[in-house]
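This document opens with one chain alone, in structure tokens, the form predicted on its own.
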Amino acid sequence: MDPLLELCGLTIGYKQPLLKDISFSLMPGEMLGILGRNGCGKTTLLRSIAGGMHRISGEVRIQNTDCFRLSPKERARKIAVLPQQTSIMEGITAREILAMGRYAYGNAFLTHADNSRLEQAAAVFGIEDKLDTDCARLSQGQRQLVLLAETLVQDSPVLLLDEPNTALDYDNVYTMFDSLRRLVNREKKGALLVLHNPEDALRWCDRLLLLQNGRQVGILRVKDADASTVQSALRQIYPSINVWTDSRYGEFRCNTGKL
């Protein structure tokens, strides 16, 4: 099976590198989490893949195509991006936001198939009853779900999600991750997620890319690891973290060791 996304020695920056020598692949049906302390380059990495940063050296390949040679519209057909922060103007409905996901395909008007896809994407995140609501009337968490649904409407094989659980309450965090996990498995998409909570990353992601000061310090395959291996890997970026396995649920648990 060929990777959906490949980075080979990617170095990004201007006079000085912001990211240096990043290499990994993203496979169909895989969720790959990015962990690292603030300022380590997580968001910069997503922007780089999306073509928004200056490349010094290395390659980004999407389905065996050089990402940097794609036009913006071609890139949008292959990569859907959820930025860390997005503002939504008053007066725009959730349906109109989701419809923007079809712009990469050049449709001036939505077809019946487009509308069906839009409604399916809304149902994935449980916002089908919000489609005709002005987004200004939605909570911040509901707006986040609208933006997540927009990435699905785009029908791109690669999803770049920067802190997708931002502003979501406890129930919606679970619903979002569970829905995303099922979608990625079913449609064989690849999802690259910037996350801050190691427990969320360990629970939902297949592998973790570990960043420190703009450099890749490791890739952890979660399902093949025990608590000791996970703790050793994560201490490269969180020196005081403790990791153990919850005997009741068989999931990894973490704390900082500073309690």
Second form
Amino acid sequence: MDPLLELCGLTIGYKQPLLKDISFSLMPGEMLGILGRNGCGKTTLLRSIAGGMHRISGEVRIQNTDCFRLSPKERARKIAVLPQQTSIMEGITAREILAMGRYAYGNAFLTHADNSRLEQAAAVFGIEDKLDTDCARLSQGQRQLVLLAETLVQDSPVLLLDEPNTALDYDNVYTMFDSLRRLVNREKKGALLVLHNPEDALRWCDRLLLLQNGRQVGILRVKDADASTVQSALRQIYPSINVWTDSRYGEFRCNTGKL
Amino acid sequence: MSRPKYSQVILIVLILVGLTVLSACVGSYPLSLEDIGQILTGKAADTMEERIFWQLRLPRVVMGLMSGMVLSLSGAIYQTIFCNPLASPDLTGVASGASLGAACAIVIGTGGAIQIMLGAFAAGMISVVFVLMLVRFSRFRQMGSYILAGIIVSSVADAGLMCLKTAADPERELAAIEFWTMGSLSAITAGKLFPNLLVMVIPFVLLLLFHRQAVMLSLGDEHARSMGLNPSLWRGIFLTLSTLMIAGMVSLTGVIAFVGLIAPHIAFKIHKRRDRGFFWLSSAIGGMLMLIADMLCRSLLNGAELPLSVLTVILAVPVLILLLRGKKGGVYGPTA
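Having looked at the form predicted on its own, could you now put up the form predicted together with its partner chain?
So here's everything in the complex, that chain up top.
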């Protein structure tokens, strides 16, 4: 199976590189988490794939096409991005935000199919009753769900999600990851997620890309890994982390030795 | 998607038409509705009323309406694409640049109407070229870069204007510069209006058609790019189109303050949405404000006219105070 997204020795920056020699691939139906400490280059990596950073060397290929040669619309049809921060002015409804997800397809007006896609995406994250609400009147978590739904409306094979669980309550974090997991499996999309919580990353992602100081220090395959393998991999970035398996649920649990 | 009610649209059109007709009647040579009816039906051919109507009054009313609409649409676009409620058409330095161009025509040239118009238009356009060049020169092409570049170009143009004022003949040239920088529709004639009207109408229509891209830019460059929009290209398109129509307007009317800032705020207070209707309503309200201000300019003093900016500022201040008081956390703004 061909990868959806492939990075080969990508170095990003201006005079000084911000990210050095990043290489990995994202397969269809895969969720790949990016873990690392603050300032290690997680968001920069997503931005560079999305075309917002200057490349020094290396390649980014999406479905075997050089990402840097794509026009913004072509790129948007292949990659949907949830940025870390978005400001939404007062007076813009959730429906209008979702409709922007169809901009890359070039229609001046939404077709019937566009509208049904929009309703479906809203239903995935349970915001169908908020569609005609001004985003300024939604809570921060609800706005995050609107922005997540917009990435689905874009109908791209690759999803780049920068901290998708930000501002979501406990229930919505579960619903969001679960919906995303099902969608990725069903539609054979690839999702690249920047995450901060190692437990969430270990629970929902197939593999983890570990970053430190702008360098890739390893890729951890979560499935079939035991707690000690996971712990030694994660200790490259969080030196005092402890990882064990919760025998009741068969999931990894983490804490930090500093506690 | 909610649409403006037909009753609201009809009401706004009626107010605009009413103000336009009223504005055509008011002036140092008053025209009655009956006079206008006779002129429009051709029953008053070769009369003084007919010449005044076609050569002076109608061009002035059209220019007043159009300049208000142009300023307000630019203001609405700027406030949206820069996600900043204080953005206005002066942001790119077009007004300062045009003032410098007009002052050059007055001090260095002969100060003829055509020279002033061409000088103002050319300098207004050059100022936005400098803004775009400065933004290109900066490493990070973000919203703040455009605002900062606009401030730099405006400041340089203002410094140049001050130099010219110092060198100007106080009796004749300085007075002409001051009068021009306060704005007026008194010099509008049919011959001057029509070439400039074209420069204003084409960008105006295009900007209304591109409202969707403007709203997408308000989400920030990163998000807009992820949805398939080229932020640098579109911001450049918006700046160029709005500068083109503002330069076309300013070269005839001089600088008119505040309309571009307050009309979008009033429109948002009424419409409460940032869709196509908001941009139309902003334009209509700008047109209304300008017609009211121009009528007051013509009629408040006997035998003389007040500068337009005096009236637009007087109209704007209470509106701004009300808006400032109206809402917790600012007039309106982004929500993170």
